[in-house]
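One chain comes next, on its own, written out as structure tokens in the form predicted alone.
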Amino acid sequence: MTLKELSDHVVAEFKKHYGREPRWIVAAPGRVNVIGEHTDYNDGFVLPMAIERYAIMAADLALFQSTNTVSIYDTQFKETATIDVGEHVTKGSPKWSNYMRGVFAGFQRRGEKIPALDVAFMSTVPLGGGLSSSAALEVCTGTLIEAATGKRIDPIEKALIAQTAEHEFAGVPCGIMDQFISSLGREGHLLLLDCRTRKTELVPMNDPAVALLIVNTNVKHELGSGEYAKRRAECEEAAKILGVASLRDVTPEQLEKAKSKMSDLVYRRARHVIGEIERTVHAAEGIRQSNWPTVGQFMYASHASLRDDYDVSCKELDAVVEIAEDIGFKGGVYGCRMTGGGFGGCCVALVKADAIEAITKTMLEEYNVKTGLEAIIFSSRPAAGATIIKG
């Protein structure tokens, strides 16, 4: 659905559930990371893009403000949640409400009085696909608070409130990329983010001859649940051996000199991160120059490193990349890689726009042959970040 169709749908659901028109409509996008995986918590660079899939909310002031309650209706799963905003917001149920609770708590912390609200929401960002459905929900919640209070805040501060919500209320020690791109994304641009300085640079990607395909493998291996923290610890061990604050400060030559001081496992983890930071910066330059074959090669190299050095790929993600390589440049594929934390989720492919239909057909068929599973594939142009549609 387009953003307009989504707006119409969530408004209809709000009216059906609450019996009146909403006063505000807000949305925030999910994201795909074009390149720069597992570099964010190593103070490196990432290159995400907001996608045309959104968390969207319709809301109005509650009829009885004295209740101090935010009532939330999930239009997809027909679940409800109530949050008491009269005092400091705490964790609660259902589980998905904690992403929103954390953002309410963050705004309270900065001194905002949140009014009692009636809210209906839905999301078209695939759940568990590594496309940041949680960040979209968090940033969308922050944008709703801005609309309802009439007080806009710096989009970077909003992103940081959303990140803190994920840390404290969902227990996920995520980096800053997901919330930043959902908050700061701009149509027709990728966002080169320096995770150390938080400096952002918009990278234009408006060549109509190319597009990005997102391939959802529809698998998420449980192995991934504890592996994220392990990778962080391994990177910290490498940095400690190398005598630096983070792997951002290490060149490939310095790593090679120190190879004998660390285990092979820790060495490979560091080699991925250091190489990936370089690949990300070079890929951004390639995109600025519309040098698509070069960008594609950096994407393939990124996947190989994630598979072989960082050990976060899986057979389904590898199958998608192998199919992309088989289709090749002649068939319209420049490059492909896994995206997100790994162990399932999605791949992203840089393709010729006029070959999308043929590539999609081949990928769907071949993925089913290789894995016995059905993939979901959609294309996206770089989308805008969080927005107040009405109000």
Contents of the next structure:
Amino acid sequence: MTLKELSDHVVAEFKKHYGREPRWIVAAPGRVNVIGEHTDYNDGFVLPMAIERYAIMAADLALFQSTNTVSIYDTQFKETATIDVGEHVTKGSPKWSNYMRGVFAGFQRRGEKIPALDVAFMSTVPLGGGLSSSAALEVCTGTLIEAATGKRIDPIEKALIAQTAEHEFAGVPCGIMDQFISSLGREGHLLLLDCRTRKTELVPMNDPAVALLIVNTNVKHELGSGEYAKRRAECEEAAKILGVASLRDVTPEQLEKAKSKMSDLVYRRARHVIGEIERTVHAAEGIRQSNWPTVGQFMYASHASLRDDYDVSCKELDAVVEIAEDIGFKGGVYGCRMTGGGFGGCCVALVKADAIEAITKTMLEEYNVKTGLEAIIFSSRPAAGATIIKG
Ligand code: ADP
Ligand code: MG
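Go ahead and give the structure of the form predicted together with adenosine-5'-diphosphate, now that the form predicted alone is out.
Time for the whole complex; same chain goes first.
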């Protein structure tokens, strides 16, 4: 669904549910990280892109403001959350309402009064697939508050409120990438984000001859969060041995010199992170120059490093990348890699736009042959960040 179709749909749902026209429509996108994996907690760079999948809300002031209640009707699950905004918002049920509660609480902390609202919402970001449906929901909520109060805030501040909501209300200790791209994304651009300084740079990607394919393996292996904590500890150990605050401060040459001081495992973890930070900066440069074969090579190298040095891939993700390599440049694939934390979730591939259909067909078939599973594939161009569509 295009954003326009999505918007029409949620307006129709609002009208059906509340019996009147909505006054505001807001949306915020999910994201895919094109390159720069497991670099964020090492003070490195990431290069995400907002995708054409959105959380979207239609809303109006509640008819009776004295109720101090925000009603949020989830049009997909046909469930309504009611949140008391008359006092400081706390955690509650249903579970998904916490992503919104956290953002309400964050705005209240800034001294904002949240009006009583009637809201209808839906999302086309797949849930729990590593495309950040959670950040989309949070940033969409923040944008709704901006629309309803008539006060725009700095998009960085909005992203930080959303991140705090995810930490405190969803219990997920995420970095800043997901909320930053959902809040600051711009159509036709990727976002190069320095996780140390929070400096952002929009990287234009307007070549109509290329697109990104997102391939959901539809698996999620359970070891994810435990392994994530281990990787963080291993990176900290490497930094300690190297005598630096974070692996961002280390060059590949410095790592080679210190190799004998650390275990092979810690060395490989550090080699991934240090190499990946370099690849991310170079890939951004390649994108600026529309040098797609080079960008593709960095993506393949990123995958190999995540698979062999960082040990966070899995056979399904590897299968997708192998299929991409088999299709190859001639078949329209420049590069492909796992994206997200690993152990399942999605791959992202850089492809020729006119080969999307053929590549999708081959990938679906071959993935099924190799794994017995069904993948879900869609393409996206770099989408806009959070927007007030009406209001
Ligand atoms: P990801 O952000 O990668 O999609 P998360 O586990 O961080 O995965 O977030 C997924 C959770 O976000 C869901 O389990 C649900 O609680 C919540 N969520 C996101 N979008 C929706 C939605 N449209 N309806 C209900 N819950 C949603
Ligand atoms: Mg998430």
